[in-house]
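Taking the form predicted alone, here's one chain by itself in structure tokens.
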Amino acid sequence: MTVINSLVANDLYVDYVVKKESISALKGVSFHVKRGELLVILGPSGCGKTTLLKTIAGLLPIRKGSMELDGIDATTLAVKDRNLAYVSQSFTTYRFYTVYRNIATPLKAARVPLDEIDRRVHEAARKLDIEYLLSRKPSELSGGQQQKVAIAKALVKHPSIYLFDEPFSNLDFKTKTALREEIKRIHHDDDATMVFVTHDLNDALALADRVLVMEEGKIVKEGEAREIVFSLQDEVGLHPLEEGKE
């Protein structure tokens, strides 16, 4: 069977400029994401994993190397043309909009017909069990509900790849655990391709089809979730946490 890759990155180098000094954030990163795969990128703060996600999204330029999205050279694609959905750790909602309008925002920007917008908004809200919140404002929602709205905004785009940047960082353990299950279900039911960035071994163990481990701008390990998680148990900053202790 032919394996179809949604994303292929070869020898990526990405730099930051801090006080006129160039700092190498990614140092020869190569990997792929198969269509329908949930890939977790795991590592401590400052290892380059968020930089890598932003590079995939087109928010940071590549100094050296290449990247293809669905077989197309990503350097030829503007951010809006990459058909990606980015969910960050902050609750990306417009506080003066209703939940419905927040979820519909990317579709309105793309000038999708109103009846199609309505269908997609309700479909996404139903998948995340937030249809009853559609008329509310973000200030009336809990943190977990706001993050569900952010995920719904990603769902309505029908993206080729979902990019999750530590989306559980600001959530309590119970909410985080529930949202893990939501993302896992969407991945399974929609055969969705996802790249999920985290520092938490529990996220990797619960979600990943495959895990990449990053350190100092490089990929240092790759493998199945259980294999990687148990190999990292004794490493500082990457301890799995006891149930309910997060």
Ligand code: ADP
Contents of the next structure:
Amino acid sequence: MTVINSLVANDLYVDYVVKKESISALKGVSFHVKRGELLVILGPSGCGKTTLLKTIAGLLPIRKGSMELDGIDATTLAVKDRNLAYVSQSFTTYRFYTVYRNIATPLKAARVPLDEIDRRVHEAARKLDIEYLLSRKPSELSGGQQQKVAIAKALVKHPSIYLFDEPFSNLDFKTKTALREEIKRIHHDDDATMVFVTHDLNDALALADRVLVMEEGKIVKEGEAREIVFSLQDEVGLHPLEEGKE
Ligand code: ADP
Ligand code: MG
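Let's see the other form, the form predicted together with this ligand, since the form predicted alone is already up.
Once more the chain from above appears, this time first in line as the rest of the complex follows.
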């Protein structure tokens, strides 16, 4: 059986220019994500995780290197032409919209017919067990519920890849554990392709099919979750393994 790659990154270089000075944030990053795989990229703060996800999403230009999505050259493809969903670490809901309208936003933007929007919003809300929250405003939700809304907003798009940028950073242990299970369930039930970046070793252990380790704009290690996590547990800048004690 041939393995199909959802994403191939070839030697990516991405820079930021600040006051005419160039800061190199990705320094030759190469990796692939197989279709249906949940890849965790683990690395300390500042190593380039967000830059990498934004580059995949098409939000940052690539200085050198190339990228393929589902076998098609996507190096300069417009954001709207990549069917990707980005779930960020901060809650990115619209305060004045109901939960329903928040979840429906990406579909409205894509001009999906209203009955189809309704069907997909309810389907996503049901999967995350938040149907009873659809008429509330985000301010009437807990942090965990808000993050579920953000995940539902990704789900409705039926994206070819989910990009998770440390989505549990602001959540307590219990909520984090529950949401990891939700993400695993979606990954499993929908055969979804996911890239999850984090500095939390426990995310890698709980979620990953495979782990890449990132340091200073480069991928430095690749392997199976347990083996990688135990080799890294004393590294500075990574969330240690004891959990549930906070
Ligand atoms: P991470 O998500 O792993 O914490 P980032 O991708 O946010 O790392 O940052 C990688 C590097 O790029 C850091 O050195 C950071 O300071 C720098 N950087 C990130 N965003 C910007 C920006 N908008 N302008 C200039 N430098 C940035
Ligand atoms: Mg980041």
